[in-house]
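We begin with a single chain expressed as structure tokens, specifically the form predicted alone.
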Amino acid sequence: MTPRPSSRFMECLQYAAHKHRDQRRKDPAQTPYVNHVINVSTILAVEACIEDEAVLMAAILHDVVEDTDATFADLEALFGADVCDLVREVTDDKSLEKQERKRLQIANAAKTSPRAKLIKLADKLDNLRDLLVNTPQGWTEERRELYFVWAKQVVDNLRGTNTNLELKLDEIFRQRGLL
């Protein structure tokens, strides 16, 4: 029998979808964005095999302080403690700017907990397949490539995490020419 989501699992994806529904992506079709952090929490469901229902929402709301008005204390109040350190573990802060946002990805992704570095491994994939099959508006190819490289500095910084997602990860690495 399929394991049922619980009630808080099914808040926090409505929530999630809530606060991103104006969002989208930038790919050519601009896909609604809250399909990204279904895709990062499906993908550490499925592929990664985690039952770790806070790790599954953490990632469902990845992105949520990030890019919307939600706040580390909205999280906490509505869904506690354990996901919402793990949601501040993965979100960068927006008042640096961006080249050093990316700087401290690459530097600070080792020194993270083991169940962040999951939900980080999840969200690189899943933006890695995306840029395999679209250049999103505004890039050059020279930008694309700069973040496949980007993001395997990230990558090989969280390595040791989940051997199903690292080979998939790599996989793509290979494809690019990364590895």
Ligand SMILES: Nc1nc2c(ncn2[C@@H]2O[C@H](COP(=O)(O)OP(=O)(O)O)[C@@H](OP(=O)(O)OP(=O)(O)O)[C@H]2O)c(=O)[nH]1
Given for the second form:
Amino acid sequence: MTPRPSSRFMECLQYAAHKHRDQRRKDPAQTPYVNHVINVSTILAVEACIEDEAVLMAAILHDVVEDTDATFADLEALFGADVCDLVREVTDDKSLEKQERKRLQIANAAKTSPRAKLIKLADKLDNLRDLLVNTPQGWTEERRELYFVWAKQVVDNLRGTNTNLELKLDEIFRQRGLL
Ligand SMILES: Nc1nc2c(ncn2[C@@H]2O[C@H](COP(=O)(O)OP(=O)(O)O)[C@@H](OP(=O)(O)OP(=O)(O)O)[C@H]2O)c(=O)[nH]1
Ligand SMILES: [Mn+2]
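What would you give as the form predicted in complex with the ligand, now that the form predicted alone is on the page?
Following is the full complex, with the preceding chain placed first.
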């Protein structure tokens, strides 16, 4: 029988689409924000062949606490502690200065659990694929280049997690002369 998405997974999609409904990405086309989280979960399912449903659900929810009014308590009540804890692992503390958040992403990457590392790798892969073809609104070329350099530092601390995703990221870093 053809597998179908679980009700839990569908509820995640619906919840993320609702919470991110007024947000747009920074690309010139102002893509709906939810496209990004769908991309991240799809990268994990299709390109990394991940079947761990909590990981695929957490990928859909990975920016919902960082960027909307959703709380970890909401996620735990709706989707359970396992999914909630994964989202917690990949959520930046928005109360910190931006430079400190960027530094912590590099430092914390190595300490993250293997399942959360998968989400972080797919997140960076989607952001970098976008940056290869778009310059976010208001960004200079230099800022775009610095994002590639910073993302490589994060990815370097996530290695040994998924060969396929790491090969695809390395292809991008090679293209940008960083490898
Ligand atoms: N490439 C790209 N990025 C965009 C776009 N729109 C929003 N973003 C987000 O912008 C972040 C990078 O911009 P920065 O200036 O470094 O960070 P900031 O959003 O905290 O100011 C990425 O977050 P991140 O911390 O790297 O990851 P995450 O927040 O997605 O988890 C990415 O998700 C877009 O159109 N293209
Ligand atoms: Mn993201």
